[in-house]
Amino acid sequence: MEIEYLKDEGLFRLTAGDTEYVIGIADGKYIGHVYYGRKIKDSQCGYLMRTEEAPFVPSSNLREKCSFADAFPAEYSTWGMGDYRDSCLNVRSSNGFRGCELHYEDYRIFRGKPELPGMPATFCREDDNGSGMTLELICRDEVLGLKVILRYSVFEDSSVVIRSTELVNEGKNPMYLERVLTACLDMDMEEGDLLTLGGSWARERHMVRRPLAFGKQIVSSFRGESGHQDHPFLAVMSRNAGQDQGEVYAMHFVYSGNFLAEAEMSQFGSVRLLMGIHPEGFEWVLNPGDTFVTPEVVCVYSDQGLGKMTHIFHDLYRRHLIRSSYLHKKRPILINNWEATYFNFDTEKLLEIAREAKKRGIEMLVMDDGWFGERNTDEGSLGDWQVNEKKLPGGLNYLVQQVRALGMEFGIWFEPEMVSPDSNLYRTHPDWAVRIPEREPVQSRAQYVLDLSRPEVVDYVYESVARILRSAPISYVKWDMNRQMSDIGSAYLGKEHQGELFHRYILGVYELQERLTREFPELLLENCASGGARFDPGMLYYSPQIWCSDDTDAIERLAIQEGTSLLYPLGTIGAHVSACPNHIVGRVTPFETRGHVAMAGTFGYELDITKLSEEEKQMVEEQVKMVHRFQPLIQEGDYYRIASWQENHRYDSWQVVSKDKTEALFTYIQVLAQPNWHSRKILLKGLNPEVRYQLEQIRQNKTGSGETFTGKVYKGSLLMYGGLLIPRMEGDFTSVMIHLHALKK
């Protein structure tokens, strides 16, 4: 890790892990991108900005300054002054003119990494011993009186560059930020592919790969959340890039609201990557003396394909983003009553589930939606966070104490950001809902969104949640958000500030979760948004795990969890075993396979355990033992994607390897059986080629065939380069899990 200013060359060089990021100052004032990639260790790289080619130097060729602006590889692009590619910054002055041009003024290099006010951000841990460094490039638009600080941070133990931007109005008049993204990255790439994560409710974060093409390719959300449909991530890759080879340039947004991620191929074959807050519906008033700070973008370069990129993201988020005390702690195996009962439950039914769950080794009961107000359907009572004692005689504390007397922990569901039209809260405070005056507000799931730009609403929501948590010993909270935003209007904000609502709403969410984690530091918080609509790095800052998708079908989860684990450690991915036929797709899969898939996540149950057969209950016991045994490896180990059934249409496979390579857990899912087929050769990954590994097949189905792999010993090099033969299995949706343990020499 190093940041240095090469004065004679006019270059700033950032070294992070095995990568190098170089910034240049052209013509003494234009901040340009020079290089990002493997270490080059050569200070003579400034020519890569092409400033020696006409018409690239405006001071000696003012007549072609527009041509210069439209081709210069800008570190932070601005609108209206000759660059016709999409920009990071568009400012409207108080007299109505749009245009901004930033000139470099000074720099600052220092140890550590600053926090972002009111927002999640990567950080140096207290035990890092100053392992972070930051570069600030200070630039100005003298006409506007605008100071812009471009901030870059690196860590000693990570090959990432973290970017954010700060804007300060040093003028005498207000200005209006109509577009303020965080990061721009210009590079040469005439041929390559674009990778994004797309989908919908119940099929989130599917990997989408397509060729880069001339023009703009965009993924975005202006739904008030990062969203089911697109994810705040993009990567451009060489055409040959795969899991283990090829170049990858990736950007990931540490934010939970509206976003724009764009790849634009220009007329000259260069590619501009942009990422930041979506400008749709956004306008921020920057009064004299005011400051606006953008959320962070994480930039990753890999010269060894998607696998290396994945490891960089996983390690960064474990070391420098997740703050929870549960980061390295064992997570309780829970059972959630939602798919077991929906709204139809009472104290006795919950205790019946808890008693049977305890017998099988499950450690926590989570009470989902329906415990408050008059909540017997999803038609009302959101916002009325008082316990319904008709359902829970004796109150919440009685139920919690009964569960704890069984030796189990207790968790509870909230949807604090919403309000039902049929609720006491809405009847008392209709102006607390997000809506446009004189329009009939749009409902979704029979609910409105609370206006979290209002301080009194934030206080009400927080006290509603905290009061419940103070009333009983509750160990876990599932924080849900079940609708997207519309009717973007606030009775609290003035007419000039309505464009700030989206961002102020997310700042309100962050304030709520910050207050919650400060008052209840030992609470296990799991974020959720109608499944995975807000699975993003911003939420990960507050909760160590996020509900991945409302679709718990094991086969559907293969693609969902594949895309999610591309960026996020397995220990952050909420995954449960649910009942069959599955409640969303109606598919029937073996209980063993459901367990194997849920093991690639936090692991829990989403079913009525009292209705399982005795054989299935015995399998629950075996799965619980399996989780206790392998959860540390899954939480802390390196994840390797081996095969994707989305690509081969037959089977899926992945592997987790301990950091010291002494053990590994390999999972193989046969999605569709094939006739007249022999064994399938699978090349394992991440092992020590010089070490001999003993294999153990982890079986849950005691009625199955004999153990095929247990006791066999193979050298790591053989397993990785020669492969492991997986016999053809009978039936669709069958699976194999194998533990590998290194033998001492």
Ligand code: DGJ
The other form holds:
Amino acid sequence: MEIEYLKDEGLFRLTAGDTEYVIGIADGKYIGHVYYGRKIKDSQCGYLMRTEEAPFVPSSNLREKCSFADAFPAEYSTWGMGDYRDSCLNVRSSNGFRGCELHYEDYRIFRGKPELPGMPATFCREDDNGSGMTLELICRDEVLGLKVILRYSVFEDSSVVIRSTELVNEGKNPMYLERVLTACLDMDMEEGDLLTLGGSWARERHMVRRPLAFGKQIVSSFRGESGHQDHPFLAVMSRNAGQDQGEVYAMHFVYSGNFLAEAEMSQFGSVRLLMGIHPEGFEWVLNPGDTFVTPEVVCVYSDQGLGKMTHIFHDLYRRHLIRSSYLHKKRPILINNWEATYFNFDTEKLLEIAREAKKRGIEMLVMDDGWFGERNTDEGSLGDWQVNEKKLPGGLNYLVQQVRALGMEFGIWFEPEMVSPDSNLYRTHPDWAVRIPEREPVQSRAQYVLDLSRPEVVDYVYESVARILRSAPISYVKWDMNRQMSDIGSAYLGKEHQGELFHRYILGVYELQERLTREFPELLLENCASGGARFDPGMLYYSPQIWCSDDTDAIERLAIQEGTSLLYPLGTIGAHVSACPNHIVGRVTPFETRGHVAMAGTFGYELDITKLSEEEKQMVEEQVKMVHRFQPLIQEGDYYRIASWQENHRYDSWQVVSKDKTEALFTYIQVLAQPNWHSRKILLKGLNPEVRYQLEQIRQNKTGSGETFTGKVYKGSLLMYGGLLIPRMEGDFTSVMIHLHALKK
Ligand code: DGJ
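Please give the corresponding structure for the form predicted together with the named molecule, as opposed to the form predicted on its own shown earlier.
Let's see the whole complex now, leading with the same chain.
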């Protein structure tokens, strides 16, 4: 890790892991992007900005300044002064003009990385490996009196560049930020592919790959949450890029609200990547002396395909983003009553589930939606966070004590950001809901969003949650959020500030979770948003695990978890075994396969265990033992994607290898059985080629591939280059899990 200012060349060079990022100052004032990729360590690279080429820089060719602006590889593009590609910044002055041009003024290089006020951000660790450095490029628009600081941070142990931007009004008049993205990345790429993650409720984060085309390709959200539909991530990559080869440039947004991620191929074949808060519905009033800071963007370059990119993201998030004390701790194996009972439960039913769960080794009972107010359906009571004693006679503390007396921990569900029209809270404070005055507020799941731009609402929400947590020994909170925002209006913000609501709302969410994790540092917090609508790096900063999707069907989960694990470590992915036929798709899959798929996540149960057959209950016991045995490996190891059934339409496979390569866990799912087929050769990954591994098949039922592998010893090179032969199995949705253990020579 290094950040250098090469004075003679007018270049800033950031070295991060095996990558290099170079910035240049053209014509003494324009901050340009020179290079990002493999290390070149040659200070002559400034010519890559093409300032020696027509249309030339403005000081020697003022008459074509516009052409210069429209082709220059900008580090932070601005709107209205000749660059017609999409920009990062658009400012309206107090007299109504739009236009901004930033000139370089100064720089600062220092050890460490500043926090972002009120927002999640990657951070340095205290050990040497976790240290970091930051470059600040200070630039200014003299006419507006606007100072802009472009911030770049690197870490000793990671090949990433983290960007954020700070704007300060140093003028005498207010200005209006109509668009403030965090970063752009200009590069030459005439041909390539674009990778994004997309889907819907119950189909989150499927991989979407398409050829990069002329013009603009956008993924975005202005739903007030990062969303089920698009994900704040994009990557452009060489056509040949796959898991293990090719070049990949990726950006990921550490933010949970509206976002824009865009790839624009220009008339000259260059590509501009943009990422930041979505400008739609956004306007921020920057008064004299005010500062606005953007959320941060993580930039990753990989010269060895998506697999290496994945490792960089996983290690970064585990080392520099997740703060929870649970990061490396074993997570309790939980059972959640949502799919078991929905709203129809009482203390006795929960205890019945808990007793059976305890018998089988499950460690925590989580009580989901429906324990408060008069909530027996999803029609009401959100906001009225008082225990419903009709359902929980004796109160919450009695239930928690009973569960703890069994030797289990207790967790609880909240949806703190919401209010039901049918609630005491809404009847008392209708102006606390997000809505446009004089319009009938738009309902979704019969609920409204609370206006978290309003400090008293944040306080009310915080106290409602904290009061419950103080009232009983509760170890876990599932923090849910079940609707998207619409009819954006705040009775609290004045007329000029309505464009700030979306962002202020998310700042309110962050403040709540900051307060919560401070007051209850030992609490295991799991974020959730109607399944996985807010599975993003911003939420990961507060909670070490996030509920991945309401779709718990093992086969649907393959695509969802493949896309999610492209960026997020397996230990962050909320995954449960549920009952069959599956409640979302009606599919019946073997209990064993459901277990294998949920093991590529935090693992838990989402079913009425009292209704399982004795054989299934015994499988639960075995799965619990497997989780105890393998969770450390799954949580800490390197993840390899081996095959994707989204691509091959037959089977799915992945593997986790310990950092020291002494153990690995391989999973293979035969999605569809194939007639007249022999065994399938699968090449393992990430092993030590010189080491011999002993195989143990982790097997639960009598179907599948039999004990084909247990006891076999093979060299890592053979498993990786020659491959394993997975026998043809009877039946769809069958699976094989193999543990590999390195033998001492
Ligand atoms: C959506 C969540 O994703 C589910 O797991 C469940 O908690 C429901 N909300 C409860 O309303």
